Amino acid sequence: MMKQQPERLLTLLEECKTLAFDLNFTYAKEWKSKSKYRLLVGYLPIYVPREIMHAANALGVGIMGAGDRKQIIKGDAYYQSYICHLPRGVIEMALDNNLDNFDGFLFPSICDCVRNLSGMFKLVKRGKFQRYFDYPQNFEKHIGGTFYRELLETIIKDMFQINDMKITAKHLNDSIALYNINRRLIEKIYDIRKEFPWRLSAVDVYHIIRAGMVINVEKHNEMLEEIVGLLNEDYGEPMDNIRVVISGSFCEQPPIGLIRSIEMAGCYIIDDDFMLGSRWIQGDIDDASQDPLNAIVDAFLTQSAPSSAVYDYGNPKSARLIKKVKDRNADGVIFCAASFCDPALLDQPDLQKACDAAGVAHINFQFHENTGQFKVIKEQTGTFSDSIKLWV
């Protein structure tokens, strides 16, 4: 008889579901609300190095916009329509008070949308700071190091503003040692997918991971370090799906119906970049050394993952995608961008060249994060893997 999930991982996925997809980020406020010194910052899609945030005492808060949970309708007169959902989804969030407490806001720099998301937060008045977070694309150290470092130091002084806390080197040390530990747990739950994907699906990995984006890392950890004991367990069976790696999605995320319907096509997703920030930089950052600013600053030099949104020159994120996918037995890869997802589709076509190449089979489609049916995709994807079950 085959034996069933734990009891205690369905209550802990549960809890990682109802955290995931609280747009009022309940708990976060909740935990600022102990202290007067705490600070709440929130940042959108991709990276921003939480270790900084975490050593001013204040919570990096992931901000994945509003998906198919929220009706655009304020939103949509801040943007033209003819780009991404993801800005205006967020801006409804900003206008409907669910950022509210919140007291800085990120931008990452992905592309002109999100440029712009930081321009509107400061119309709209939302925060004591709104910051364009500009990453380097030159990965020398004397010039997009130093670059990169001083914009680490404006933030550090935008909270220091707030907050009155001074960042001493055993503090951001300290909060290093954590991320490096949230790090390796969460590439833990994707090395026993590799071998085990029964065990646990793709849209409980997403609710485990985004889980971590709202809440404190040391709460994190601890839900990770149990969900990975309990994936240990032997139970499960296995079926006859291909395994396939998902490429696209890192910035607005696909609803998690379009998720479940390519694992219901008859996929296991082994791997993929729904939440690229919490897995960016790859291994650990040093986290005893006497200037830990410098090795953050180093960890994204060298450690970055591959990004539509950097600069890949003589690192080419192509022959990366491939050696991922040889690297976790991968059948195929399945190109999941947004619609109008600039960074996304103009990479698309060398990494489609890439897989012709090396002979790895893939499809694309495209969504948007309010996407409501998913029969199309669904029976593409089906067609897919059965494709190369029949024939690869």
Second form
Amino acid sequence: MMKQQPERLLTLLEECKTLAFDLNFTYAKEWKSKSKYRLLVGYLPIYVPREIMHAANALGVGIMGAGDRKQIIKGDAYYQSYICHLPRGVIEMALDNNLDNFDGFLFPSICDCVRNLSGMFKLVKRGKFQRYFDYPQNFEKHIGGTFYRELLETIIKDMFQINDMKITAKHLNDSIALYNINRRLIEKIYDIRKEFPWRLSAVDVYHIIRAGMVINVEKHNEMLEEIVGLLNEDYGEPMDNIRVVISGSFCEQPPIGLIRSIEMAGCYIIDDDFMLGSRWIQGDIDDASQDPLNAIVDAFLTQSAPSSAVYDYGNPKSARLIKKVKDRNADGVIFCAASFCDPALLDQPDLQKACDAAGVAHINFQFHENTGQFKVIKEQTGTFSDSIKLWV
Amino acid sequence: MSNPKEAIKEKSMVIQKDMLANLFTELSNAKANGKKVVYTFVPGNLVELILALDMLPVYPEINALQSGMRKKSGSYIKDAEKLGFSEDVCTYVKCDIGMMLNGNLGPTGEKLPDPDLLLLSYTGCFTFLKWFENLERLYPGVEIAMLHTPYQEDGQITDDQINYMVKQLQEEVIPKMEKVAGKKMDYDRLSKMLENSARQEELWVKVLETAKNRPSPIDSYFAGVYYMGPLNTGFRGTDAAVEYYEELLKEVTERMNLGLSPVTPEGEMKEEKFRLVVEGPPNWTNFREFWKIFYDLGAVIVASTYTKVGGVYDTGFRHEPGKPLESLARYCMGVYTNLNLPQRVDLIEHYIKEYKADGFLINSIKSCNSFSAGQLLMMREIEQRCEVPVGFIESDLVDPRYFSYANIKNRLESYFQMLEQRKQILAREEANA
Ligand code: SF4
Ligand code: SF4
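Can you switch from the form predicted alone and show the form predicted together with its partner chain instead?
Let's see the whole complex now, leading with the same chain.
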């Protein structure tokens, strides 16, 4: 008889699922309540270096939108119909009490919606600080690097003003080491999925990574260690599925039903850019530096993942996508971006052209985080999967 | 570009027309004359650097808006969509790409020269970055210079931000421009141009401020987009633009002294009934119809935020010949779409009070997240702070599918009725007091 998923794995997956979609951030708030020096710093997609928060006794909490888990009433009165869904869910959470107890908010420089949302948080006065995290689009160390370092120092100062916590090189190196472990374990899960995609569904992977955005890294690392151990057991059997990479969902997150529909339509999602922030830095950051802040800056300049939010002159995203497809031994790409998402959608024609040139099959659809109907997407994906199976 | 004021042929208009005609002639002959061509954006534009190196600027946004006015944008946008660009994204980008796919014909009907340099002044709009990534692919191998303008996220310009920009200018942008131009920057010449820029900015602010007069001699939005032309379309810093703004100020002051209302495409407005402040860009595909709704009902725009996308000068910024790079950095960081939301609300509040506006109207543009995201909250803030009726309409810049004349007209008529009622109430209150 075929060996089933280990019981313990199922328990852990259930725990991750609950954490991932707790829009009240109960775990994080409880964590904070244990000491008056602890801070909660919410951040929007995509990337902020959580190491600096960890070193400052703060928990960086990913705010990935309300998805299909919250009825949007106020948010719709703040946004026109032609603006993507993510910010309306976030403002709804801010106006309800979901984000109470958060000390500050960071809004990475990924598009003008998130940029302007930083101003909205200022106007509605949520948090003690609200910063647009304007990371450089210049990647020269003494130009963009210096600017980035100053930006990080500003945020460190923001946190210091609240909890008086002075960051030392040791603190920061320790935090970097913990996040290095975190990144390695996450990559390990993707590597296992590359070899044995039947051992864990894409939805499960999603829950595992997303849970890590709302809990402390020590706890996430413990869970990941255990999950990786369990995934190394031999169970389940491969199905006749194609292997796909998902591109374009780096900010507003697709509903779980959509990810599940893609899988049910005969696709193993071998790689994706869901919650890209957790995988933004590729490889380790030096955790034994005399100047660890510098190490974080260097990592941003030289080890950032390809993304629609970074100017790609000299290092085109298209080539990096094709490389990912080859490295992951994928059969095709599913372009799956949020409606009205200029950064993702304006990248697509070129990425698709690169796929065509490299002979990589692809399909394309748009979603809202609260899309409820997946029938069409499932049919399209099913046809896509069948057509690839015919030719591979 | 068709010109609404052509009928009365004011001298300033003739000057501007000649300036544009000369630029397009120069552009047509650029390749033959060995002149280098730089594609760049209006907000945070570095035109003095381009001109000081004897290169010629082309602004894809201006091409897009002119395509809109010439009713060509609809088909250009569809062509870009056929290429895979989503219906959801900024239509300026699609219109520009569609125009290139169709031979890149400029407003004179002649082909615009290909760029020798893409100068990405990434200021106040994230989509610019994506736009130029796409242009780079349409012109493989073209030289690229990128200037990242930090956002005024905290409502101020910091030393760190200035240093970051100056370093980019010194070490990357200007050397790249010099390489393309084949010559070194002449800083004396640049300073002279910046002196001219400051003079033009001074004159431009004076023109804008005539709208504080009752009646206002200008419409700061519909006519304002023409008045701001020379500053934003490649002439800032030139002697010709100084002449233009001197003449414009003279004409506008004369009108003000005579107690005249703004000139419209159908002649002079008879009566100024409502004074409005407008936020957001206009629609270009139906520009005249759109304007007509306002002047037919006696509404004058006394201040607008759109006329500040190329630079906010009425809060005191001037280019400084003595600090060329620092002042270019400050200029870029100060443009309207690079202000944070609280700054934008403060500026609008200031306009409403200073220009004694009766109401505040937002034209929300489907394409433009930079302007549109957050506008509904801005509207609430203004309503609370200024206690004036606020209005909200929606359209697009250059996609004719998103301009519904009937819908906009209905909304505006109801809004003007509301303004009228409020005026009557205020008048009664004043009489009773
Ligand atoms: S989904 Fe796209 S447009 Fe919307 S907030 Fe995210 S990056 Fe910006
Ligand atoms: S998003 Fe707005 S500012 Fe940016 S290119 Fe489009 S219209 Fe211009």
